[in-house]
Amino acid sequence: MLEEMLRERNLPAVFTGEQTWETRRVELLEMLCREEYGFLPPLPQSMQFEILETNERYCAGKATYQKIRLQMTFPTGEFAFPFYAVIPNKPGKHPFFVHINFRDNVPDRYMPTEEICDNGFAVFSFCYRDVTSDDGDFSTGLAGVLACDPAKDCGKIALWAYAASRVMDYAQTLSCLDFTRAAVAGHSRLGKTALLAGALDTRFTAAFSNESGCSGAALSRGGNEKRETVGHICGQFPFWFCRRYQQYAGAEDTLPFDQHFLLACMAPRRVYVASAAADLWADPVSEYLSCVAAGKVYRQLGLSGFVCPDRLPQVGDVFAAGRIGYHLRAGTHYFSRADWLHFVEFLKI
């Protein structure tokens, strides 16, 4: 049944094995920069970690928080911006997750931080409008001192998840993490994000996506008749990705990939996506099929892929076998407690 689905889509081969993978992952990035989400900045010439504040009896005695001012040296001036850590007081070294947020709260209603701790793990955490704005202005936050132009350079999803890849950099200089299990995580646009940088930064050894639909998890080509399409998101949103991507708008078929390749290229890494059943514009059924899509490569690789069995998702379905898992949860467009405690069990294991 899902292979039938799949040779619907008319999808492109991600990977036939006439080359290494080491090789062909390099060419797959390429073409995902080049052709929907640009390229990411140089590394910063230095960057600076200033403690701003500390609880070392947060969460009743439980673990550490901090506020932590990053600074950022670039030929073209100076930028930094805020994020947060929270990590178990326990001994130990702890798995961690470095959380994009719509929001600088903690805790926060997409980010259950005590329970997040409860089960062992550190969560770091930053606003992604404090790193640049979501919208078209290229002039101001990271955007500006970088002088990016999305016709040449990036857009802001790349911005978003190179600020993630910083606070990792961040996250390398502290003894107590597990660095074997460190993951980057995100809702919509920013799961979106999250796959880029988990993508792009092998230091990230899972990515986990909610709900990211459309230019995140979900194939762009087919799907269902109420769901977002290259051609909404680049009329609504052109600013999340490279001018070149706009050529795709209403031809999704001509792309010379799709969103299963960016699944693909966290191989041999491991990737979770979420979905919810009620968001249709993310398409959960789109989301689902290019977990499948993605696994093949896994499998060529000699790998545990996506371990699901020959059916469309049900509610309350969890398949966290492989190394690309899923789970259709109940509800709308949301990053709830539930899909956190999955992403959680998918990481201990």
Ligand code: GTR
Given for the second form:
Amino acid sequence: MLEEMLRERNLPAVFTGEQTWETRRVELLEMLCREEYGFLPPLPQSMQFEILETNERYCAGKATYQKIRLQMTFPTGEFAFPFYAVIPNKPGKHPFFVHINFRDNVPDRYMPTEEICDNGFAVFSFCYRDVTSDDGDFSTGLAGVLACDPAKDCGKIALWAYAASRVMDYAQTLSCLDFTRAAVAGHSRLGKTALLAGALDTRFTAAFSNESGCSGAALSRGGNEKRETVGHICGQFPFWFCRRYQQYAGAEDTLPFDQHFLLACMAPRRVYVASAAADLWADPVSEYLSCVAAGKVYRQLGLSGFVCPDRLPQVGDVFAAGRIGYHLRAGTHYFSRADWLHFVEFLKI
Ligand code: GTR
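For comparison with the form predicted on its own, produce the structure of the form predicted in complex with the ligand.
Every chain and every other molecule in the complex is listed next, the one we just looked at coming first.
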């Protein structure tokens, strides 16, 4: 059944096996950056981290909370943004998430820090707007300092992904973390961002996309009638992408890739896609089929990819046996505790 559904989507081939996967992966990333997100800026010349606040007795003394200022120096100037760290006080190496968040609250309705810590995980988070605004203004924030020109450089998603990697740079200065379980996570537009950050930065051993939908986990070819299309997203949020992506608005069939390429770029690392049944705009079926399609690459590499039955998902399904995980929960567009707890379970494996 799933094979037939995939055939109907008429997807371009990710990996024919003619080259090594390492070579093909570089080509795929090149294509995704060139045609969709734009290329990430070069590394800063230097970085500084300044601890602004510390609370060692956070969550009844179970964790340490810190607010940190990350400053980057570029040839064109300096840019700084704040981020937050919540690290369990228990001794040992903690697996962790870098969460690209909508807000700078800790905890936040999209980030249950206490539950995350109770599971033994650390979490680093930043508010995406502290990096660059969520609009067509490229003259302020990181975009301004880098003199980013959306006509030839990257869109905003790439800048947020870049910031997630800079937070990872900070994480690498700590000795209390387990870098074999180092994840990046986000919801919706920031789920798209988490997938791009994970695809490009192999220090992330897993990427978690929550209801990222169009231009995130969901296939762009076909889908339910209420879904967001490349046409919609290019009309409403052109600044998330590079200029070249516009040519595919209403012309999805001419894309040289589809979004399963982005998931596949995580291989052999792990990736997890979460959908919500009532979130038709993000198109759960197209997110699921994208996992099925990306799973084939893992299988070609001799790895367990997406392990699922030969049917569409039902509410409550969790498929977490392979390197690609998926769940479909009830309800609408939201980053819930249930989503986080499934993520935590997947990363524990
Ligand atoms: C919507 C957008 C989606 C998704 C969402 C969000 O308006 O069309 O692609 O990113 O916003 O980020 O909440």
